[in-house]
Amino acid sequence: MADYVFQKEKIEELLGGMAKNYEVHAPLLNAGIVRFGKVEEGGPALAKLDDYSNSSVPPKELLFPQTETLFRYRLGTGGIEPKVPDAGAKVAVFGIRPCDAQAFAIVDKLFGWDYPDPYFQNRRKSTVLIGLACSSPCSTCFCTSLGGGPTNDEYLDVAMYDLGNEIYLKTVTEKGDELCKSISDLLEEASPSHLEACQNQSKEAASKIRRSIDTNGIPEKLPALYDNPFWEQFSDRCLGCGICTYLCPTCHCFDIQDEVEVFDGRRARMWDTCMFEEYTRHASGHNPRPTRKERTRNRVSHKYSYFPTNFGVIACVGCGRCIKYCPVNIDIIDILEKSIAVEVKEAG
């Protein structure tokens, strides 16, 4: 593993160097929205690293696209044309935050479970994550409550720190080493003073996390609240818009549809959400989650109870997007804190 620095004013030159060997994706600014996308000439402008705390839309769509063709077919031919991405096409994701990188590791467990998903897995194997430490976490962030932190590099291949005029890089994995060697002519060796500045930034950033929640006992407590009217105080305000799930870096629900035009067709996978009424509606018309109460309960319980039961980790990284963008100010931390306080009556 190695340590480097480069001048911040040379970011575009650095990305150009990466583009010789990788398809480069970075935070782009378009109409006030920061969203990861392919860096290309004539496209949206690169978001300045010190102009945003986190992307508006999580980079999960780079591995799990909002709409994706699984395969194409033509009626009468008896064959299909698979659209599985090539595992050899290398992608560099520049500027991903530590929480979003942690989310990839969580979703890995689902897409590599009983039957590995080749669409997700091939992209995952080919992707290098170049993370950017958070020096000024959002007011809604609570990443330290979920095993992460504003400068956590556990799930990254390369960790970056914004030191003002310079950017410090630290390689974390062999994939990160390989990428930095491919642009070594644009990098300089870091000094002990750079490392000290990063350590100071880490301490300061951790002290800026304003919110936290003790998750101990929550996975075990939530099933006991299944029929409790507790959920109504939140679901009564919910609009059912689904923004909390679409903008969540660990939510992974999807629908699959066949689309046919004359003789040509495709099978496509697209994002879905358990907050929509039709998500659980049966062909018979019956719906086991008929109201927003049941759907709110499922969303929270899945993240903080069902997923931990199945995979041993809470499906939340504390990025705070669901709090920040909820149009009616439903707060996941508020839900969790109140769930702990609810008294559960013993059966009988």
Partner chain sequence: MVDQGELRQKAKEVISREDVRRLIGWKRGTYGFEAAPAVIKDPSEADELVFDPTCVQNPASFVTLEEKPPLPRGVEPDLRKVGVFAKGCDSRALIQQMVEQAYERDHIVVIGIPCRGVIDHRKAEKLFGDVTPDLVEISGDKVVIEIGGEKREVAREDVLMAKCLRCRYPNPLISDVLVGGEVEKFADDDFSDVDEFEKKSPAEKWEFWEKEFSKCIRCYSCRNVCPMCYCPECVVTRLKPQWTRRSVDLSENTSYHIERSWHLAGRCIECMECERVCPMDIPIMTLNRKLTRDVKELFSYEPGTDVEASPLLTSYNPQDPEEYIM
Second form
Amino acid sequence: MADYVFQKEKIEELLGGMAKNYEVHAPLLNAGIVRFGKVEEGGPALAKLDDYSNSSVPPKELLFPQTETLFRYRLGTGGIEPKVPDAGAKVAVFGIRPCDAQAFAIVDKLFGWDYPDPYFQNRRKSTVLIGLACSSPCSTCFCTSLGGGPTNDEYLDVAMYDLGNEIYLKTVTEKGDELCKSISDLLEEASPSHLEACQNQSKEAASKIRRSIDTNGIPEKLPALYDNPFWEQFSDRCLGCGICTYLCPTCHCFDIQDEVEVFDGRRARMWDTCMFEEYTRHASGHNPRPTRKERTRNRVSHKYSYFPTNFGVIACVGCGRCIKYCPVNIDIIDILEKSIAVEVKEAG
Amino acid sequence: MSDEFEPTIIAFLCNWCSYAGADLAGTSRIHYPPNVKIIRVMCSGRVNPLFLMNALQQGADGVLISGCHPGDCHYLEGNYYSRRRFVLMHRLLEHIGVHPNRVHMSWVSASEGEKFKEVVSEVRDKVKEIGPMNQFGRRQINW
Amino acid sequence: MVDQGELRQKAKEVISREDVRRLIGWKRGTYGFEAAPAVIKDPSEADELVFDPTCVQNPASFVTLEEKPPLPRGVEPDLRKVGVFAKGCDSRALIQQMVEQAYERDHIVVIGIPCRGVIDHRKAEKLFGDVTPDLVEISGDKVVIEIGGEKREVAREDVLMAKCLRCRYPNPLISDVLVGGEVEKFADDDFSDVDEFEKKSPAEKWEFWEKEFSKCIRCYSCRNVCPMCYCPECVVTRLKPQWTRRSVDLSENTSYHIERSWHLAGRCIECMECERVCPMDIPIMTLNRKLTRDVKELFSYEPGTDVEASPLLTSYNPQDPEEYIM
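What does the same protein look like in the form predicted in complex with its partner chain, given that the last one was the form predicted on its own?
Full complex below, order starting with the chain above.
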């Protein structure tokens, strides 16, 4: 695999070069919010790399959009028109953080499980991830506790390090190699000093992570707390909104609805969240998770117990968004720490 | 057929006054613009501002709400509630940038066939002047 | 500065009462510039409670947020009172809830706290970065913030919520117990922000809202946090009839935001929680403020100031304005 550098001020040029062969998505500054979107002329401006730690909405919305048409139909045409994305398309995601890339590897397991989901998988196949290592993580980040790290390149195709005036670029997979070759005229050779600088940055960034959680024993402990009043101390102040789940890079629940007009319509899927009351409400009106206590329990237990039981990996990457954006300070690290401390009486 | 823009106007008319007024206009052979699509409701107090939003989302270029004159409501006070509601709703829509001439309200009694014609003509002219509704219609976005 | 000892003592007295089952206040958060809402059920927990300018959340929201699932046969519902801390703005929310008969006056025990302003975490993070302060207090015209042992003084408008800079009710309008002494009114509201926005043309206004509404991810945090939004089932999530579709696009987002602010016409008490919680930084209060101003101007009505008042839209005056009616 190869490594390169390019001048930071030439970032737009670089994206322009990429855009010749790829559909480029990057963090854009849209009315005060950093969010991934397609780089287009006349569209929102590129977010400055130094100005934000991570996008508000995780880039999961690129592979799993909040609202996605599954198929359309029109009266009289006979049959439906599926809208499955093309697996051969070339999409580049520029500036994704290592944690968000790790989340794709987790969600892959779910969307490739009993029923392979062509919508997600085709997009996943066509996407090249050009990651950007974190040099100044947030106070809510805890990626190092979940197998990741601010400069982890394991789940990326190309890893980038911001070295001030220059950006160091390292290809990790063949997909990434191919992309870098297509823009090689815009890149320069890297020197050993660059490598050294980025190794120093890795060490420094990891030391800046202020929060951590020891996940040992948590997947086994949480089911024992199923009926425990433990959850009430958090759910009592829960608003039941969708911030923590919508902004989670690994949350993947969706609802499917038909939108019908007079002569045509579509079936679409939209993000759903276990924090909403109607998520588990049955047609009869009965709700097996009647209060926010059960819903809070489900969110945490699904990430830290049910998902690891089914797929062998914790469905959390420690990006800290649910902590940072929660308006009532429901802090998943706090919940997990307290869950370990709770003593559970043995049945019988 | 001319290519000139003709607005679609959804009119919510109360059963007891305005709908009867429209009926009178019809039986008296008074010509009024055919742009108006009438939805009969029992009282102007029945009209939920959601109806208005939904009409604008589904392709209406203008909306008219019409009921009995104040004091004449079949249910005594329905139009008073409606009046408060739509004065505020009108201002709220204006605040997000919906042209104030898209939403209208009128009092038309059962004997005012002529007034119904005048109201509808005025609404049509005003909506026609501002052109088609192209702000938050359902079809044009991400279908 | 509210004395924490007095606050905890009074909280302890309230929660120890036979007829009080829970008490809603604030405790230290785990990080950042905001405290966490606290719901305590036992006098022993009262020592967690705090009050300082980081206590932004409106406890009135949690009075109506409490869910009452169906009880097993033979179990009697617990109908004892709820204790609730209230700043000036929070007390208006409680009053408005009672005006709407969400509950009776003797359902709650209000512990009033005169307040001189609370922190806007967005402003504070811009100034100080992503840190956790050791101490935040208001002294005179300044806000004193201590971070890592270093004290810094900043002007009120640089860190306080916009609502506090135009606060007309710093003292709780109702209270059964008062913590600390009443404070003097220090600000006034002239709605100049609404006037400023109204100078735009319809096209400019829409250009602004188009951008803002298209950011919305419809997490419904603005709805859920609102002390006035307590319907058992919200019209935007109803499926039959489905007025607003679940798909997230400009059309449905606009519909949602109009419905949300419309439902607050004559009810919004300007606690600004909706705007504070929004993860997408949508200036939701710009819609609410417009309605508040118009309600005041057209009907001389101010929600949440009089327990005896009737709700604006379920009452009328034959002489109401008819400004645009033909």
